[in-house]
Amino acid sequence: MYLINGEEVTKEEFNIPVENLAIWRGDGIFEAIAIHKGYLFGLDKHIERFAKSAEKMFFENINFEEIKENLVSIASNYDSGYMRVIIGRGSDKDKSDVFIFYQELIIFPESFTLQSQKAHWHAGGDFDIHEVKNIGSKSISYAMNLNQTRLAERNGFTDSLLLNKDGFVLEGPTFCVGWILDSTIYVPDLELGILDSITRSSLIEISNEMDLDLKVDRIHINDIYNVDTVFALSTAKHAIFVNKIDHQVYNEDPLLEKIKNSFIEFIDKERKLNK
């Protein structure tokens, strides 16, 4: 099912004119939300972040309540997969369009490997997150991120691991990274300017509820080689085990399975509370 500005269209009609600034300049923001048995996990958190991105990128007069209602309506027809929503600047810079569509479930390879790469376009701590307005916005301008994914694929890896100029780990092109060391779970802090991942914040909630030992920290690439386990977090990746980063091969800590099961329980609990 496809919607443009709240109106249902066919797949053939679901198009964006090349004159739109969303296409021409990548001037837009987006969200992706996972569907679990017809339920959109973390919907309110996603909408809240979406609204923050809109404010940061100067998208005004957006009806987020209508967007939310449309997302719920479409998602109720599917057992799994993702809802995606894009707000793009129109050919008139003072106008915008809302595009909503369903995406089927993504299947990931059994071996998930990362190649570390410097991310020159990323703020990476050069600026305070409160100093620059658009740091942390979920913009559709992902060309550089996807380019690093392609580079990693050409070098035999599944994806890339982005670093700042000093070698500190930022995030993956489309996901957050966590790690386990000595039975403690770690997720990155946001001060270097990475996206405030909904899945990351959910893991923090899960850890508080289930008494898991979790810390918010940052880590250098040289140090991540020495942790016990690394995992990826995103709407599509609820603690996917990373087999290898660069030359370093990891074993899967049993705690990672506990994290995965905790996500299942957390989502089911939220779904029942919101029925």
Ligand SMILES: Cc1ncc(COP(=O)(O)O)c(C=O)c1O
Given for the second form:
Amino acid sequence: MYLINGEEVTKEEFNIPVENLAIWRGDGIFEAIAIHKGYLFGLDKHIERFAKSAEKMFFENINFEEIKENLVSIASNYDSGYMRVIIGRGSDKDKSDVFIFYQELIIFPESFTLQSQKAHWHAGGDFDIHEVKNIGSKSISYAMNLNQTRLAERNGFTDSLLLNKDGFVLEGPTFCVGWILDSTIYVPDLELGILDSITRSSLIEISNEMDLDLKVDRIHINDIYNVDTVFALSTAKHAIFVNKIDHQVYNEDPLLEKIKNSFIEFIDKERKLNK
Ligand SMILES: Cc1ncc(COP(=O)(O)O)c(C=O)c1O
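If the one shown is the form predicted alone, what is the structure of the form predicted in complex with the ligand?
Below is the entire complex, every chain and molecule, led by the chain shown above.
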């Protein structure tokens, strides 16, 4: 099902004119929300982040209530997959359009390997995220991120692990990372200028509820080689094991299985609460 500005259109009509700034400048923002048996996990958090991105990128008069209603209504028809919503600047800087569509579930490869690469365009902790307005907005300008994925693929890895100029781990091009050392779970701090991942914040909540030891920290690439386990976090993945970073091969810590299962329980609990 496809919607443009709240109106249902056919797949053939679901197009953005090339002259729209969303296309030739990447001037837009987006969200992706996972569907679990017709239920959109973390919908309010996604809408809140979407509204923040809109505010940071000067998209005004967006009806988020209507977007939410449309997302809920379409998602209720599906057992799994994702709802995607994009706000794109139109042909004129004062116009914008809202595009909503359903995407089928992505199946990730058995082996997930990362090549570390410096991210020259990334704020990377060099700026005060409260002072510099658009750090962390979920904009559609992903060419830099995806270019690193392409490079990693050409070098035989599944994806890239982005580092700041000093070699500290930031995030993946489309995911957040976490690591486990001596039975403590770690996630990176947001002052690094990384996206405020909903999956990361859910893991923090899960750890509080389940009394798991979780710390927010940052880690240098040389130190991540020596941790017990690394995992990727995102709406599409929840938590998946990272088999290898550069030359370093990891074993999966049993705590990661617990994290994966706790996501299933957490989502189920939220779904029942919102029924
Ligand atoms: C750069 C980046 N970091 C992290 C994430 C994970 O965010 P979330 O957990 O909200 O899906 C994403 C997801 O698209 C991303 O693009």
